[in-house]
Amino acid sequence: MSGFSRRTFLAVSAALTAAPVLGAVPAAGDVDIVIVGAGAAGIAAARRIAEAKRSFALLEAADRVGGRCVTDTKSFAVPFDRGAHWIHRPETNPLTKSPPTGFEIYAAPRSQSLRVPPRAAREGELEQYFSALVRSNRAVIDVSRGKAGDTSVRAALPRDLGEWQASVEFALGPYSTGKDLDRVSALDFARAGEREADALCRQGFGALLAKLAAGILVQLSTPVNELEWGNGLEARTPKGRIRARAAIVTVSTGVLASGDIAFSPALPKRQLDAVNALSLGSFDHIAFELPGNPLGLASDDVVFEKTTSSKTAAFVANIGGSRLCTIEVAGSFGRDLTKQGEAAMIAFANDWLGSVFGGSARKITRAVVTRWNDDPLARGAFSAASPGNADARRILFEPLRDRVFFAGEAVHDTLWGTVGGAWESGTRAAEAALKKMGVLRDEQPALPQRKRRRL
């Protein structure tokens, strides 16, 4: 996502610069804490546990780390982030506070472009569009503060958006949350706070996350098939069984809902309802190269269109000053499109480019697409709470018998949908587990300072 910034992260720079951490146990054995999933949350949890000098086993079903934040260095001449791309609030983001040697973090453009197909928007049209976005955002915040209950974002929008209705709904809905606005809680949306200042990593956000995992011994290609948490705690994998005092589960809500990990006893209805209320939206990239900058756009420019249809997209141009561009498809339209396969996605990209940019658009001859909904280890993009379920994130974070803790972007109240939110939740879950084990003191945390969402 881009266009908004998240609230300040906890300061964990010391963990990021720590010496190589403790190794994992063999495929079977005893450990203090078992961590399921080596995405941002799992990596952060492992670092925090190692900092406390406790043993852990970090188990990952895939053959790589990173989860939904991964950089592809083979498809193009430059890095391509197949998942998360934008680094929110870089000035306080623990993942970028002290970048590893060889990684360049640079500020993303703060402005966005608008097309009124097939031309660029005029100044008056830009003012109307951004005014509609600001009014819509304020209306959602006002509703979230009222006493009428948690409604959908769509129901909270002003009734006089007129010709800008579809464009605003795409920008605030599919592009920002992965879902259509009638499926998004107004209160959850409002809690997300600001998402304005962004940065990018020239070597790829996924590559940066993988670098931060260096020194952590991860058991790759080791899926957890069953987690026994009734009498004691045991993670069962095809390679063996690992007994632990606590578990931190960082897989996506899509994976939790799929039943691919059997919990014994089964997850309580309270947690299952929270998982279902935090279902993943759809957000995918259609990536390709446009040599010579035929569209005349700046590096990392984000382009939206004035539209009357939900069948729209966003365009990210000249990523990192390269020829790499992406068309972002999301929400129910994006989900339906990805179901049709790669050829249909590329055909849409060509039609959309021709419509939005007119004769200046070139036909795409080669593209690489993502289809996160079909990835069995993700099953979607990122979470957005359904109307009436804004408290689902807090419910999911509640530990089970003080021995099973959940982490990931879905359990963070204000940083959901971000790598930073996943990282902070992993640190938070690790500290909660360590406190229950008596390793850390249970101190009263400072209340977070929330900021209003700005556009």
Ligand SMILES: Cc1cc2nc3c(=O)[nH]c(=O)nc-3n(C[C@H](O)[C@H](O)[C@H](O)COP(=O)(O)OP(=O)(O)OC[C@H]3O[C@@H](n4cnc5c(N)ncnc54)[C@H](O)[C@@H]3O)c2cc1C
The other form holds:
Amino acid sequence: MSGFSRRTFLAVSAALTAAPVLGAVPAAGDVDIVIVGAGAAGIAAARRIAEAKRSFALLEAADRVGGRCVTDTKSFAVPFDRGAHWIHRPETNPLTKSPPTGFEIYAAPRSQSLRVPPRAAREGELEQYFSALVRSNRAVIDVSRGKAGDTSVRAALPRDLGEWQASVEFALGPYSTGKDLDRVSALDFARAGEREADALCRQGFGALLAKLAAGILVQLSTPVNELEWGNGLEARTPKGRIRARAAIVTVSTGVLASGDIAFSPALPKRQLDAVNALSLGSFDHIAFELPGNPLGLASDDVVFEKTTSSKTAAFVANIGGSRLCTIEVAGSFGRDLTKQGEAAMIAFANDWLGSVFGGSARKITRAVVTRWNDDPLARGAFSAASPGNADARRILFEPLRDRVFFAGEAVHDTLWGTVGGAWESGTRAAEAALKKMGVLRDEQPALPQRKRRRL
Ligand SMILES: Cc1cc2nc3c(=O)[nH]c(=O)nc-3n(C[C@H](O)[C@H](O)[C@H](O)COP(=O)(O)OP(=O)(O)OC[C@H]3O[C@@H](n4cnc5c(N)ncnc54)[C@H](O)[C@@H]3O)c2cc1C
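Structure of the form predicted together with the named molecule, given the form predicted alone:
What follows is the whole complex; the chain from before opens it.
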């Protein structure tokens, strides 16, 4: 893994962990900037505003911070990340630049395993599978660079994937984007680029994010029901009204589309269309313990199967060397399954384990499942642009009347769908708002290095 060492991550930085309590106010009153939502984007925005020594109110509907990046420390003996788990691009990820004391970031294994049920894949089969994946990725990039315009990822795939078609479609579609490939823009997919050099946080990714929020005053259980942005700016909650010079809205595109926050005046059609084009995919975990490593898998191994069906899943084994494992269900199959509830999800997990690992699989008796589509504060997992709509993300970069700024995973061109992308977008939105307020200056163009020679 180039440029990424454990030492780098274990270095402790006072800068990131120092508590920026500055600037926050209670649930009513006047502030410079009101921030809606305390997930990765909201936390990053608050930290940036505090650093600039301006006042803010960070309003969160839930009774906890973290949004879609949250660690459950109660269900199992080890931390279970209910949302985000993998730290993508760790060498540049803003959350892992300098982890707080007590947090260990370690490199995830680079390899993935493949089953040809009920046995492990042979060397030749693995090569065929990875070559099909690489060819498919390349084909999508080629199509997205072509002159024909954007299309779906499925339409861009090579025509000769043959017996690997369904496995490739699952790995690139539901597993990577939460959606089936006919619903994903090839251009949006290609912009996301390589995300494989992953790392993990032993204490949980959500726990790390929550630690980075320590010291920031967050108004928990304070949903914003209404945002007035016509004459002045006011966020209305059941606890009071906050007047501000700017607002940073970090709720998911699912929440924005639901209308749970009444914008007054209503969101312009351009923004609404962008929000709808960036709808959330479905991705969930079925988590359980398998004592004694009966499947003989390595720590943090990710296992896929060769399949002809879309009713498939991925298996994450022995998380952090523990007995905790998860089965990941996603895309339209995952959405239908999670709708049926916990019992159906556990029944699927048992059938799938039995078929993929044969007799060595043990029955799961107790599992904890996530159902992000049913969470009214998320309404899905992460955004992926529909075909033809990759530029919708750029539309959300545009502020409304220079006072409402959107942020969150959907508002990042390349790191969409990730915690790192949400964090960066929160920082950017805070900087954009501070610039409009005259607190930060626009970057000056770089001065020429040398004087021009007279001709
Ligand atoms: C199952 C799953 C697996 C994932 N895996 C990974 C992974 O491995 N790696 C990775 O990098 N990313 C992963 N992601 C994506 C990642 O979790 C998100 O991209 C990121 O956490 C989004 O952060 P955000 O700040 O944009 O939004 P959110 O985390 O959704 O934050 C928005 C906040 O707004 C709050 N809110 C909603 N409505 C209101 C309201 N009316 N008023 C006030 N507050 C409100 C919400 O409660 C929430 O706290 C995964 C997501 C899921 C669901």
